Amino acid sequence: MTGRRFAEIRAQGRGALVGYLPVGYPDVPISLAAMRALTGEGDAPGVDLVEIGMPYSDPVMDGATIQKAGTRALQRGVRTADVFAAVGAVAATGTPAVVMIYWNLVERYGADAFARDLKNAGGAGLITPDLTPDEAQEWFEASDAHGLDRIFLVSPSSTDDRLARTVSSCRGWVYATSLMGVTGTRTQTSSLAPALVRRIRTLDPEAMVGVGLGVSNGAQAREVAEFADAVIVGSALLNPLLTADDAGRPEDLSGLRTVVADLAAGVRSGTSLASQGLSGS
């Protein structure tokens, strides 16, 4: 599964660099494309792992450029059923696939009619935004029977109680918000979220913890992979293809594989602290 992927990649001194897009955006087609250019093509490297967003109407921890890309998404037509075939996409590339989605979703489809499928199609596990392990029977039978994993999220507020249950119930890895607020880019990193990778592993040094929220740019990236397992970016990679889209040229990934190209260097330009087992100190 994804964290025993993580854990390869730890061990060969660097971190993982996790890509988020969403499924729809500009259109069905190109977004599988785009997801297909983000885990690297001929020699260059790219992501190594692809978390696909489902768009919804009202995202409660997306930022600025994500709702505009899911709102664009949702008019054009995108459904439940596409992100099926976009972990398709992925998967048929080698490079594992997540899902994250709002867990109403889920719920509307069926969770094991969903964790079925989605195990069909290739997928390894979801990202649930918004839902916690208290409400989560549901998904914890689903994820068992399919043999999925399950990535719930922690943000530097949560207190220690609700950080054990919540490490706790992960499986593959744990999704560590840096900052108290929604998705975005940021000029600098966030100063919270080493201290909040350091909780996780004094809980359980051998959780591995995935850091996103405010990457956008290769050093960024370097600088999260130096105390985390992963680095996960999503609206750095979509403003091209808005830029792109309002240009009238929705087809042109070459910004996105442009800032692909940086973030993969970023993440293996530098020592991961994560690998001496230094980063809990």
Contents of the next structure:
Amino acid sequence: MTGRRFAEIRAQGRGALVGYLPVGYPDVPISLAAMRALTGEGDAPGVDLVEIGMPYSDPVMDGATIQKAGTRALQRGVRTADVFAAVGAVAATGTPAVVMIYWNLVERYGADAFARDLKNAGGAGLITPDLTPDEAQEWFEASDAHGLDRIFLVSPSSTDDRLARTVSSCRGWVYATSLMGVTGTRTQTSSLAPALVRRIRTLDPEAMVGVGLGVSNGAQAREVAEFADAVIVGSALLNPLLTADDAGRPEDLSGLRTVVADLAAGVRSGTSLASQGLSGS
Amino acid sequence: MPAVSLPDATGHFDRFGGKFVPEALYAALQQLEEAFVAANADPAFKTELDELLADYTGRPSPVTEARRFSEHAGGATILLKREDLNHTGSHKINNVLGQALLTRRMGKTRVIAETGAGQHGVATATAAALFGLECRVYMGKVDTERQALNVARMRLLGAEVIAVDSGTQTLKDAMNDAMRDWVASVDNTHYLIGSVAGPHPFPMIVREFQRVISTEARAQVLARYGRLPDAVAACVGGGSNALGIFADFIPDTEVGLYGFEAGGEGVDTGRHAATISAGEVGVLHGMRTFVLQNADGQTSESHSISAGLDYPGVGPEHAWLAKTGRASYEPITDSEAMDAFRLLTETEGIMPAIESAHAVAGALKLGRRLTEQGVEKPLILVNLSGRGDKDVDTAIEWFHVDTHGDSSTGAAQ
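Please supply the coordinates for the form predicted in complex with the partner chain, as a counterpart to the form predicted on its own shown previously.
Shown next: the complete complex, the earlier chain at its head.
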């Protein structure tokens, strides 16, 4: 599903752009509007896939920006079920949506029920930051039963054995964390990411790879799109929403639109190395 | 150390435990497990650890018969395993020294730790000073305020103390921040977890380093009384002191094992940290265990007068011991714990940590109950896991102790 979408975009000679925003921040309705804004409005290009984050009380994979938004969203009453409304809102724009969620929330909802409701809402799959294939038996079954992508994370520290196992457990694409760290913007792109993507491609030349953590702007997105199939951006999209919220204008999405435009232009400005082999086909 | 039967090879105690962590940490958990297994098989490691425990910590810790205190326990005899007499003032140092040796074996130069009451943080800062390791301790902002003395101790020992202001600003958030640090620093840093909690292999490693408590106590009780105790009691937050004193007694099925959780203002008020008594199975901090959580699975805020027990999860082996019925867990309220704190102080001249006072209060109840059930002169072994110096400010406030006047007793009810 989402993997095929990445392949189509690669065939167009560019990398795909994945944009993360949490549901419920600054509140549920505005978060849905923000996600629609991510997908591009009118003729403006937007992201190719929306990653909908579900706020969690103990998000160990997330840095200060996403934590802050998540804490506020929980204080303002966001519920797990709001994820499905967000998925529906994104799916209605024609851009696919996946959900990023910590495992206890899925387990609590019921893995099969969650998969069913995600599928019914029009969702394409799940990213699980604290669930690896080792503990994922229930999720394998539920995602198979409902035909959902399952996107596990790999890391520069993953051993070859684990990398092989995780890549073969993924469906759709593989989420490569570009550095040893948590989410958040960085001033430079990671030097570890290209080698990690190469290791994945060596294991499985067909694997679609998204690279996340630390990408802040269009220029960095362009750099990453040179070697990966997709560029994942989160905190950089959230920052303008936090700024607007702090300024008492939570509904102001203009800052977000500016960042989206810059990132979308970034992935369109380079020459994707990945596409070069396909350019004659 | 005895053979380790559980957890299984993948770190599970039946359905509990496991490794629910970001992939980035898997390699480090693997490395730690390998280092632990290798160290366990290396006589030189055991010799070095035993020497440290004897010459630095002051082990073995004695067992004290609390005669005057026992008069309040319905005919039971209360024995105190004196972990409060260890260097740094609690059982935490046992595990810290073991993990510090592992840190050195892994060639790492920096340790990080989470702490609630500050006892584990102080122990970690102490070992870091002893081994020349860089040290950073994460502590909830709320806890840095109620345990200011321990913050000062850690800083004097050369550790950096980070006051964590995210989430509920207590132990669980300190643990989140320590894990975030570790994801980014795993190359040179060991995360020195202080409880039998977190992802595998931590629950197993910490239990094995705390096992010395029950190995000593079992032999001490047998030597003095010619029999095993009827019951063993400990307080349970994450549960390291409890597993330490339970471990060698687990095969002795005639010995009752009792864990006392923080009942806070009462389990029915919702303001407590009684995870096994009132929580539900879930995933938190890398383990499947009992978790205080809401209908969506968001972790609930826990409450306890004792910072060290103020944690909404519990070690997975305790979850398993509770599920199998091998151990029983009950809540003790703030007020019951503080009454026991005062009673032990006044009858024995031993001021327990408020954490340990939960076990002392539990033993009082247990003594009365066992006697009512017809057990003759029950012998109850309590793990006095730490001393109360750090809690004097809390006690001053709770008991309205007069610190300025010239009252001869220094206390006012």
